[in-house]
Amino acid sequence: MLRLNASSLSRAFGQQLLDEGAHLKPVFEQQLLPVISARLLDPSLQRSNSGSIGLGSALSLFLASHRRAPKLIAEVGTYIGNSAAAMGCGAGVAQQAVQLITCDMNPCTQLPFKGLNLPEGSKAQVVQGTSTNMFEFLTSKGAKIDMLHIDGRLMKNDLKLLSQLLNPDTLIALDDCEGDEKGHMNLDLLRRTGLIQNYVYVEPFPRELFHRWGLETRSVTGFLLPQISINFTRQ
């Protein structure tokens, strides 16, 4: 019998994203990477107790966002806005307006989409506050999230709110999914609440997959894929 686990799913999902997204390489290299690099080199954006996502995680978010084509993205953990930029850039390739809301207690930018050429009507909003503050705001608007990136520790009060905000096909990305880092802590919390019982966990893509794009890098971003988004095909 065929058995699939988080590791084998990682190889399958990552290979599909990288191979089918090969035509997006110029967008990633010429539009997104200069924005990310400039922010990393800007001393006014840095915070001593935080770090930005690496190249592999940025590419993973870029390709996954392009595949999902979200209209509304929510993010926990803004920092300098590089993960927000990666998701916005990936989603924007579909030529539909992208709305992103992100939160941080001490954000280092209010303009996570700055420097990107996104479709008209695209907008990013930075909430200076907790994830609960952001989720309460979204709930009050009756919003439904198409893609959620968690780069901070979820709070207990977030879980009931998330149950109202997630669609059956919401794509969830988890940063720092290695060892005992916060990604696995958030994954465990989501599992224990029953919020992701119809999802499958996908480990960060292995280093060798990025060789397909000529990159020597790694990712620490895991994904939660809705089971309804997984199909078996003859080709």
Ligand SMILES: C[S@@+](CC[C@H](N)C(=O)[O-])C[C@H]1O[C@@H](n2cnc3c(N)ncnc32)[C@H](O)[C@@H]1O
Second form
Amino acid sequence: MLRLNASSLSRAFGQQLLDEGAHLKPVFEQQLLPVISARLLDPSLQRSNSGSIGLGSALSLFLASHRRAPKLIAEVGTYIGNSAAAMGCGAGVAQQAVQLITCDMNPCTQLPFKGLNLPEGSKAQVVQGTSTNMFEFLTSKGAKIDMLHIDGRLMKNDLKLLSQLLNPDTLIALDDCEGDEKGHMNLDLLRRTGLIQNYVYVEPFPRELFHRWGLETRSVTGFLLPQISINFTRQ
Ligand SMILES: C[S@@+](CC[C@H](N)C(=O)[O-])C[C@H]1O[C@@H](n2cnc3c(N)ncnc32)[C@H](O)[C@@H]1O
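How about the form predicted together with this ligand, since we already have the form predicted alone?
Everything in the complex follows now, all chains and molecules, and the chain you saw is the first one.
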């Protein structure tokens, strides 16, 4: 009777985040945007062989993180720290301390939360190394990740470690989900290992949804939503 796919879920999830997050517009525009714009304009932070997330992806991460309210966020691919800032800022609105761990095997910012006004006790840790190094560190601490952002290429040894780090309600975001870019390669790897059997894939929010916030932009951030986080309601 009713079929839902990655595209229809994207419209539903995106519309809900953008409409129900309308009150967050001042935080996004006045706190987050100046921070991420300044980093994009700072030549000392850039490398010629890498890029940072765009506006639509930053907004998607900001709103999804606000909705999930993670205590612990892990990220593969720090670079100039704009995705980390977007997630930290979104999570911080709930006034609960947010802890972020992010890794990069190439030179990257050491201060992804710099310039943000986050709740007391919030902190960001940068692992200058591979995703495997970071996941090994997290497993050694017995950590469980509430939100995972993958903006690098997953490595073979990551998958076994991830099986110990994910909770049934961990929200996963994947950058570069278009064409045969790395987002779809990471998605394929996660699928083949059986790690996301209880997840549904939500493709990046369509361009026209961002008009609801008066923005002409697009996103390449896909989400993996835990099935247990999807509800049918009467309202
Ligand atoms: C597109 S950039 C990340 C942009 C960043 N999220 C931002 O918003 O500024 C991707 C980064 O991931 C790093 N990377 C890729 N695969 C990785 C891995 N498996 N472990 C650690 N770093 C990785 C690269 O060195 C690169 O700097």
